[in-house]
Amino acid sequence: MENLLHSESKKTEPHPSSNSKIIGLTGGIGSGKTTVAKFIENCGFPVYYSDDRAKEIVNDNADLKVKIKELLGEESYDEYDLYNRKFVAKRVFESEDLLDKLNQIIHPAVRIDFENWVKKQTKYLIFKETALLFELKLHLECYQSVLVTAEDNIRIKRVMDRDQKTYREVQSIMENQMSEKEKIKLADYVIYNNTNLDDLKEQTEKVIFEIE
């Protein structure tokens, strides 16, 4: 299937501390975003995994720990002082205000970590993988953006199989994310992950070629 290209999307200049062009990579739950990121790495381009780094930073950064505990309580970290993801997820799922405040604590730290990573890169294209690319308007800081998407029923089945969640649990998560239609309008390129890995790889390589 052809990738959608929205040429009217605003492009930014390369990051001030690098000659590399930053490409935002995103996708909702069950879209296959991580698989596409691995294909990109196999093509020789570095990928910064924002979501994975955030999981590490909340355990490594002492200042963050204090702020998160002040916001959500001591239970935000377990008896080993490790981030209590299940507890935090339950708290913020019930309150959009808490989620916003948590993001305001975590994302500046991830931004600094990303900027330090960018300084070390030498490739002319580098990719920033993040689930909230459009929600946090991070695409405006990227040269171009790539969205990985799939039909809702396919995404739901993938997550049910992967995480042993119920249909309703996955549907609930999706309902709390920005709609795919909105994301497609914002993306420069769209990769449709509805068929198989060979097709997904082919689409990924085509997008990289078109960006170049």
Contents of the next structure:
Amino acid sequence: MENLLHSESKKTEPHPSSNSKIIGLTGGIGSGKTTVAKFIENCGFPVYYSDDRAKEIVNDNADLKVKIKELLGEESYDEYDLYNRKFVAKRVFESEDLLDKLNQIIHPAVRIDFENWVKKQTKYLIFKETALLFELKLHLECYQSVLVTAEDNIRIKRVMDRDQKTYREVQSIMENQMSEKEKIKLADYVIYNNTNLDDLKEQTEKVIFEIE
Ligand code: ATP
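What would the structure be for the form predicted in complex with ligand ATP, given that what you showed me was the form predicted on its own?
The complete assembly is shown below, putting the previous chain first.
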């Protein structure tokens, strides 16, 4: 068992709109954070999937649609008024400034959506799965944080199998993410996902037990 508890890291009070303690769950591409999130749900604790919700919100939130069209043009949405992910990705790939502005529109909307979700929760432990927990300093708003990590080659292989991407494609995404070393320093708990799903499940349950 290799879970690490970094007891020196900062703890915050429960979220003001709820009595639940929010646990941030993160990991780089292919680390296994979604798989861990499913194990957590199986243990009876709710999980908010920030990245999935962000993808839904761009289609659900009328105000956001207007702002995105203002920033990137009408083509940001197709003839059915659905988010044109390909077009948007191309526009922001060409300009870091546009990417920042797009994030400044989407991130506050996800924050509001999360806060509304939190208000509805009744469990004393609730989890927020998000790829950019540390990058956006969202861990500072969580009671504790859990990082899922695995060796680079294992992560690359898993994503290649899952997404039919090439080794180089996955590697270049990884190179643009915060290093595992840095994330390990920031996390309260680290789950090392280098073996099989049974081991991953066991480590997840141990972390939940320790947080409880
Ligand atoms: P991303 O950020 O890229 O969406 P993720 O961190 O959410 O990735 P998962 O989708 O949970 O990662 O896992 C990546 C792939 O690896 C999935 O296909 C998953 O089924 C598989 N996987 C995860 N952990 C293990 C494991 N211990 N053994 C075998 N396969 C695994």
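Computed from a prediction, not measured in an experiment: that's the story for all the values here. Residue numbers count along the first chain shown, from 1. The term rigid core refers to the maximal set of C-alpha atoms that superpose within 1.5 Å between the two forms.
A.B. asks: Relative to the larger rigid part, the smaller one rotates by how many degrees between the two forms?
C.D. replies: Value: 12 degrees, smaller part relative to larger.
A.B. asks: What's the distance in angstrom the Cα of residue 93 travels between the two forms, core superposed?
C.D. replies: So the C-alpha of this residue moves 4.0 Å.
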